[in-house]
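Given next, in structure tokens, is a single chain: the form predicted alone.
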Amino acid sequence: MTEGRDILYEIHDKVAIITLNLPQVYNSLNNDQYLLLGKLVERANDNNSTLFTLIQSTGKYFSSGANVKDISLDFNVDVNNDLEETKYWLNNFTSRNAYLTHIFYSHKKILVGALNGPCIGLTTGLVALMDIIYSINDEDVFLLAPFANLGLVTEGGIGYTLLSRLGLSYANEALLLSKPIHVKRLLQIGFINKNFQFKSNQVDQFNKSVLKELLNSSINLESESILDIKEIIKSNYLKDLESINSKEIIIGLKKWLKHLPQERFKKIASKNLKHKL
């Protein structure tokens, strides 16, 4: 986990950047880098001379979700002992969760996500946690959420937020079907604030629109007006996205302790399970 190399930040006018820069392995997220996610949008949101924090990738996939292959590395846990089993999911993937979660719905800024490719998982989640989505304008732009795939339940608070973003039917289709919702879709129902006119190797320009985007819409604009209505739309939804986010706790352990994601995990490491991908 390194900030500066596998997930960058910087400030650039009123908006603070945060750019996952791991194309090597399609920003694939271990629990660190996870962890400094939030920890970078907790930055943002306490520096007082933002408006807006900017998330994006480089490389063809926004977020392929949790890194796989180091997951599989977690699982040397003493089965034998409930208590400290029980202690170990909970301080290594469902508090986790909880955190990230809270981190994104209380964030006070405008959260923003540039989606230059796929997103995947509990990225999933956190995408559909921000205010304004833009995406690159590629077929091969959608989102996953293959929990029922893996033998988990929805994070991320992804059970609330795909159902009133979405539609019920939609919804459905992605999270108990694991079906991917493609970036045509998620622009006719609105998912998508904007789609911008560029190809998949063209994620620099792509994030720089972005940006220049962002700048633009907010000149002549009163920053904490914007800031104070974002609160009062928010507090039309933010009970029930609380609530969803505990349950999606709670009977996300009960799966980890039934040793059900654990061993899917380790089947598509191995190759011997095929990913919803």
Second form
Protein chains: 6
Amino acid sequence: MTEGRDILYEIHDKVAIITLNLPQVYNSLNNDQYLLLGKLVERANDNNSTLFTLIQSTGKYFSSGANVKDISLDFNVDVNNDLEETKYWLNNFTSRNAYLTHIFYSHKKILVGALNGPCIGLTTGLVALMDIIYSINDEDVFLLAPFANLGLVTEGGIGYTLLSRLGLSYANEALLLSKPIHVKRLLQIGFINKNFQFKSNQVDQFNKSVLKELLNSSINLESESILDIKEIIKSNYLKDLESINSKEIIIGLKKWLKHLPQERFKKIASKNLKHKL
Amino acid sequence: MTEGRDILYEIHDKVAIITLNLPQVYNSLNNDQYLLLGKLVERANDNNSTLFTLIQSTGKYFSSGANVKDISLDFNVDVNNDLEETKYWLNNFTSRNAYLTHIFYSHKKILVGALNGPCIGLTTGLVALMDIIYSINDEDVFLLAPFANLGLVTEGGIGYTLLSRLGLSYANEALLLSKPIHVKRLLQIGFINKNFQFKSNQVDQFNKSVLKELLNSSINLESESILDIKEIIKSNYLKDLESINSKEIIIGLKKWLKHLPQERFKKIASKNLKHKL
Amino acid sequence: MTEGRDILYEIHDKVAIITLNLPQVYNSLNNDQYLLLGKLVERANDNNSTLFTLIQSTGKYFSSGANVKDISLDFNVDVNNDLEETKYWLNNFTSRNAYLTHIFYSHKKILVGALNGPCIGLTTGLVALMDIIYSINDEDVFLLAPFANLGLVTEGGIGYTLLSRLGLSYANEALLLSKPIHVKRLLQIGFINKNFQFKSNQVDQFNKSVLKELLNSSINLESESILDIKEIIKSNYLKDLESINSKEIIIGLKKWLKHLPQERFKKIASKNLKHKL
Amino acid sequence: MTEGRDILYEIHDKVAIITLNLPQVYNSLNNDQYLLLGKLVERANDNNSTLFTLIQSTGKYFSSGANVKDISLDFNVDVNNDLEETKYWLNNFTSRNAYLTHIFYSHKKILVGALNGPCIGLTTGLVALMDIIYSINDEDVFLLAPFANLGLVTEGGIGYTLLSRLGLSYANEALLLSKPIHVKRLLQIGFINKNFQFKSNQVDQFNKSVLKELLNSSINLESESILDIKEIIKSNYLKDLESINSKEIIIGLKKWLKHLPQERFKKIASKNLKHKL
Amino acid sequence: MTEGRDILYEIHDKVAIITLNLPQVYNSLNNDQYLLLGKLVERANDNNSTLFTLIQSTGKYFSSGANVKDISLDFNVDVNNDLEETKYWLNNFTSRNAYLTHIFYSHKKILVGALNGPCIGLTTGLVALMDIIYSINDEDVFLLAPFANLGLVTEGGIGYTLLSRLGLSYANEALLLSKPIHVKRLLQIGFINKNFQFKSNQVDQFNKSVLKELLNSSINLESESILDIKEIIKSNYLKDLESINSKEIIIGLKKWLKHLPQERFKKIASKNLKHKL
Amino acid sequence: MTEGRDILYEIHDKVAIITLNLPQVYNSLNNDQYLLLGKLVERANDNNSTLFTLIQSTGKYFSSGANVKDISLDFNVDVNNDLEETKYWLNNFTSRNAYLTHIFYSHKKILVGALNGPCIGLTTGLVALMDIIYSINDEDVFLLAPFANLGLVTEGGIGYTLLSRLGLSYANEALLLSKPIHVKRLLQIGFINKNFQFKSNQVDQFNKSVLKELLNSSINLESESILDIKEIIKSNYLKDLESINSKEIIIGLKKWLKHLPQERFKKIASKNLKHKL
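Switching forms now, from the form predicted alone to the form predicted in complex with a further copy of the same chain, please provide the structure.
Complete assembly follows, chain above in first position.
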């Protein structure tokens, strides 16, 4: 198990802190690491003493998404056996995304993201499922959902959450055109709650300040009220989000079975396709 | 009846003006006064000659919410008789909130709020049900929904309206963390339509200017069209709002029956709990 | 057929360009011209080689809405024959709006609007159905939905789209009070994606720059992914939009049958009613 | 105007009676007659003294649907002019169906159908929008929605109402396979409220008995309560129905523009296509 | 407290049994008794050892609804004081119905009704919220929702549940025309799960058989699965039900404030109005 | 690949016929066989010449559900490694159910089931997703959804479809109490369209008759109309179905991770738990 190395988990007072700790690969995550992230969020959910689940990161990127270079992923899986290939992508794509998205949107605590840098791909979908989002004060912070660039479709429920949180115009730019949405815009539109006055080389101070902010925020709050209010708010949109999740996990599968993302990733690797960054 | 003293009602051309007139208690309202507010909004609804229902206030606060110090409220009601206690809070909490929320969201005229100062609690829920919202130009104007601070849950449908009008990030800050949302942010995000250039000690001029603005706005408008357009717009979200209202009035009741808000209010009274202001 | 004169259609690489070309009447459109617009959007939809459908315009206005001065419209139609009058407005109002709104919200490509100037009436409804919206950098650009001013109700699904894209406060101002929403606010609130640095007398350069922007945006995007993502996003709200469209086309009809808009248009023509501009 | 001849309208106590009176053509209706039906239903809606709107018929059929042999319908309309052809079918199909469907589902009184015989096509859609449905006791009574047989799609909201009232299995048989649903099944499944013991040659007695049943039923009922209860019930499904109506009126239009129904009707006329009866 | 006398509560293995025990008044319930019923259902909800909550009755009627003859209800309340009268009916109508309906539809166990005889009024609404419904084999068993007869509107969410469980035709007969729905029809349409072969004078044996049936049914079932499945099923319709509940509790209030039901009840008492039985 | 042996696929005129061909194990299916079923349904979907997709079976059972005795399933997977165990059940439960359910509800042709005998478990969920359902005339035909008996939750969207197709009372019996629903009831309630007069030992004749029925039904139907009508009907409920699917695939996973079904299956194998048949 890679917990305690790739992704850290600790309890600080009322806050469960989950830290992406793979700065050398820009916190890209392979399938096992994504599942581990889900398991740790579940663990935080089951902890009766916490109120917040804070997901923070290390290094220059919050997360650069799925680690497609990871040796555990095999693009050349048995393409002559349709059934085997379907199973492969069901197990390496559909089930991971179904699970992670569910774990995030069914989380009962206040889910907080601390964006220390850019966030890309599936992780952007997960960030868009968080309740409260803070960022470091660096104009290079952005969210990127490059699914159209990669021959995929939206993931992590982002086909619902971005529309709802950014409005149609920006959501379309981000999702149809794979455009990054920069921190300035995210602040203006109210997607990011607050910008902390640290630079990208001050991630530790940023993370500590976010933690302090949460601890201060929670003084005198009644936890039972918070959990109930969160459930009331979520009841507004849960059905819509579940419906989009249902679509995304199978329509995305079909793209893998048509080899669209495989070709895109190969081109990126061979420098014949400029990545959307 | 306290109409004409605690809450004023007058017709000015096409505008029914309802004025909260309890500046000495920051326009906190006891149960009877909240019901009176509802009855006056109903009266405005039934007036065939008006187009706008303007709710304005006096003094430093638009409204500081429920007046829990009011002698008519008895926190020590028969706690040894579960049935009696349930009846007490059904009658002093559930029925009031069910009624007021319905009266506001079923209002047919253009419902306008003129925020002369901060607004807190249930009244914040009612403001969030208004069609058009103006504010005085004072950085101390804010909305506060301190339900998590008071051991309660959201009221007045605000579990729906804030999500819809502020976006998830700000709504969560306001509702899960009981944070005030200040006028600057409310303007930026488009919750407040317009800021009038008066200070907090110029409430009369502010209220007059809002009235003038409405009268000017209504020149050459066809009332029948407006009422139909409002009904069309409302049909988008009425079901969601009714559903949240249904939850809020009973989940809140259960908090009173668990004595969470009673303990909170006692602590506040004894200065052992810092209020969220 | 007026294609190639009143409204132009050309394919430029991945972009189908539809140009409103009636600058002398501020691109107001009569019924046939609106239908033609719909047919051209359908044609773009069926073109397998394009990814974008760009709707641009000429002269000072993007479009000033329905051309009510057009000789083809007869306000005095057989008012003594209820059945004939109903047929007349069904055919000259209901069927046009039902068709156009459907054609726009069922469009599969990325639908882009290039606002070279103000946009009024039904065309504002159509703009609010577009995926991505750019504007020229001129403070006189605005959207106007003067239906309450004209004795009508909302058209083109705008009773849904403005609420969703502007928030309740601004949508109410625009729809209940027929207030123009100016470009500055549209940018701030994220309705307009980007402002191009051209003035109102540089429409050609503006249109060329928008085209260039789209061509640049589409480099390295997978079309199949885009079409699927758009369908996923649209599945969030299509039912709500269809429901509003259903209401608008018949409630509007009833206004014509009560002669409210006819009287309003006559007053405007005779200068006895100040138009909302 | 054909009222008083083709379709009769009379008030009997609390009941507005609308009678289809074209037994010689099996109460098939041309476009003007369908519009007239809509106008009469509107008139009944506006009558303050009635509680029921009873739609009954004459002869062997309740209604055999649209009268496609009517000389007013021109299948050969200008097929070389796409715009003109679109206008033609917008005016002769889309607008009629949009209007009629809306008039029926927005009706405020208790809408009662008295099925004296088979009902086919668009009229079946209208029957499925009625609140209470009675039938004569004849095994040849059936509902038929032969849209798949005619190259069309569902009309009158029947894509929603049959699913809701018959369940998926029967709705699919009726709509996908154009199968008639016979009175026995309609009674068993609870679509028809009650079967009156008259035969198909006793239509007058049947109609009189239905009227008597309604008058008896309404003794001691509070009209205001009924209207409010109907509105409460309708609020459960109105949005879904409006959404389906929006789809049906334009997807059907596209079938006419592809000439599918025209070819089908020609084949039927030339006996080369066996009609689904 | 009247528990143990008016309404009985006992635990039998996995079944919490709640027995209406006022056969002398046909199990009509006054406000306190309805609240007590709600509290007992809540108690059953909180019992970790039970799986079923069985509501059964005694004597000839399951329940004849609200006991309007009860001396605790004052029809002549302060009709000259609108505010006081509003409070009176909020407290004696709105809050009771809001609470009871919520308690029933938020119940987590399998809620079973054993109909030993007719059921009328608000209790019919509660029965329609139950998961599984058994009846005695007596043709006089019926459900009656006489709200239109009494100048009221639907209660207990029955404006949603009857539509959903009986289909539109029967729901309309029951709710718009206040017609009783008899056991034969309820069985045929699948509203009642099963008819037990006992007559109306064998209530004890019937109740015992129902209990035995439940105990047999629950052998080898996994409780956690059942609770989760119930929650999954309920998520299909909870929002719709909450929305209807929100409407019913305030629209009904308005009827009391217009004195419609008061007049009806007076007429019934004076024999001038034939009750719908 | 086991196609052509375990599951057969053939085209007969307008009908793609998929035959479950494992009568020796009562057509229970292991994971690979379920995926194969999905792939064949997809193949039928992509065949431009067919209108119907008929799923039929062989032997005494239509299908007895998941083959849990299949050696490919390992109940003892690495229970000491939470991450590995989660992956195991994601891949052997969640991904299969997500995929199959999606394939069935996104199928564009008329999906027909021919029930030659009982149907159990996941396959019952799939049957409930079919458009038209026929059965052999044998009183032993039943549907069983024994998820509560097996420590699981509903699968294949049956938490939505049974409620919608059987009504709440019967759906609750079937899903909460794991009761079989027999053919007689299914016919009465309109779940099964038609009963063919063959006995359980005449499966071949039954299958041939169903095929003949479909071929006869399709005479003179316009395929394009049928596909569009099916899409219109499906748009009524697709979102609700997707939402339930999203819940079922993860809540079921959690049951496996809690070892509830494993223990149940072990008890059944050791005869200590009487199966619900």
